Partner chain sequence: MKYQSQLVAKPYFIAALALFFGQIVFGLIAGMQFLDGTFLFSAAHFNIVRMTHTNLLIVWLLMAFMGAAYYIVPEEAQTELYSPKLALITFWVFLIAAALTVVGYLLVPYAHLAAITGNAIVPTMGRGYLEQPLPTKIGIVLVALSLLFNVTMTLIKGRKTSINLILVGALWGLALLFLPSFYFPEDTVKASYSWWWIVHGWVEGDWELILGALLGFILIKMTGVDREIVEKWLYIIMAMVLISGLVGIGHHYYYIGAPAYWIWLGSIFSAMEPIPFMLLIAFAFKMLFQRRREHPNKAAMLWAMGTPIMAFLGAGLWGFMITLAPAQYYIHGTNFTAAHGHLAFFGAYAMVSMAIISYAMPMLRGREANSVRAQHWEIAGFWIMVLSMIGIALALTGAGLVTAYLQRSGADPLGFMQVQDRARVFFWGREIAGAGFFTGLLVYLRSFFIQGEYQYTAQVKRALAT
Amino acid sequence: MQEVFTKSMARNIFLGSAVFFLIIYLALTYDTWQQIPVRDHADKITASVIRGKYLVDTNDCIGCHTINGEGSYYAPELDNVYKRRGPEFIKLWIPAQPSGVAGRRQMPHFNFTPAQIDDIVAYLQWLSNVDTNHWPPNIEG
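For the sequence shown above, give one chain's structure in the form predicted together with the partner chain.
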């Protein structure tokens, strides 16, 4: 085997590219961090939105649903559900679960108070206004 290209050269290429691309990624992340609050209207993250998000997280909604396409594929997209169904529908929907329809996928009952449901709706409304580069393709999510 010719020793033109040695192991230590290979190792240096590895270490060099690791450092180089990590720095690029960090720089891009810095820029993204500046842009996110504008794109997602961070000024509209009210106390109610924050409470709503906490309920969405601690009840593991993304264990069945997707939010911006992330989560599970068992139940509909929540990013734009506010626009698809509207607030009144959602407020009636959540407490009415589970449907109990034989064979149909079931959503659990969560025992939310009306105020908590308002918070969840506020969070979903905020979500629906995030600039996601025109995704999803249509209202069905």
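Definition used throughout: the rigid core is the maximal C-alpha set that superposes within 1.5 Å between two forms. Residue numbers count along the first chain shown, from 1. Quick caveat: nothing in here was measured; it's all calculated off a predicted structure. First, how it differs from the form predicted on its own.
Two rigid parts of the chain rotate against each other between the two forms, and of Ser99, Val38, Asn59, Tyr74 the one at the hinge is Val38. The angle of turn of the smaller rigid part against the larger, between the two forms and from C-alpha superpositions, comes to 32 degrees.
What does the same protein look like in the form predicted on its own, given that the last one was the form predicted together with the partner chain?
The text that comes after this line covers the one chain and nothing more.
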């Protein structure tokens, strides 16, 4: 004999599933919020880091670069540029743009002062220490 699937059974399955997944969502949200203070290193944010982030944001660096997976993939990502290149390279690279090398993508010249470049480097240093749980993934292999 075939069992009848009633409207109340469908409602109960829907409501039970909704509650179950709501509980999972809340548990994962709680776990994420517990990990943020350990991962973001907010205690290491200085005035220089704030000024550097402001410069990066107001000059639309994510129009070409990516930061934490956000932005454009035209130019190198900035999450680990401090670790890859180091502060001295960055301090020389930014004011030397555009490089004028034929066939290469060119970064515009922003007329940053040495103090502003130091602030950008401070921001990039802080950014390189944020634990993003390996996000974005390395798509280059």
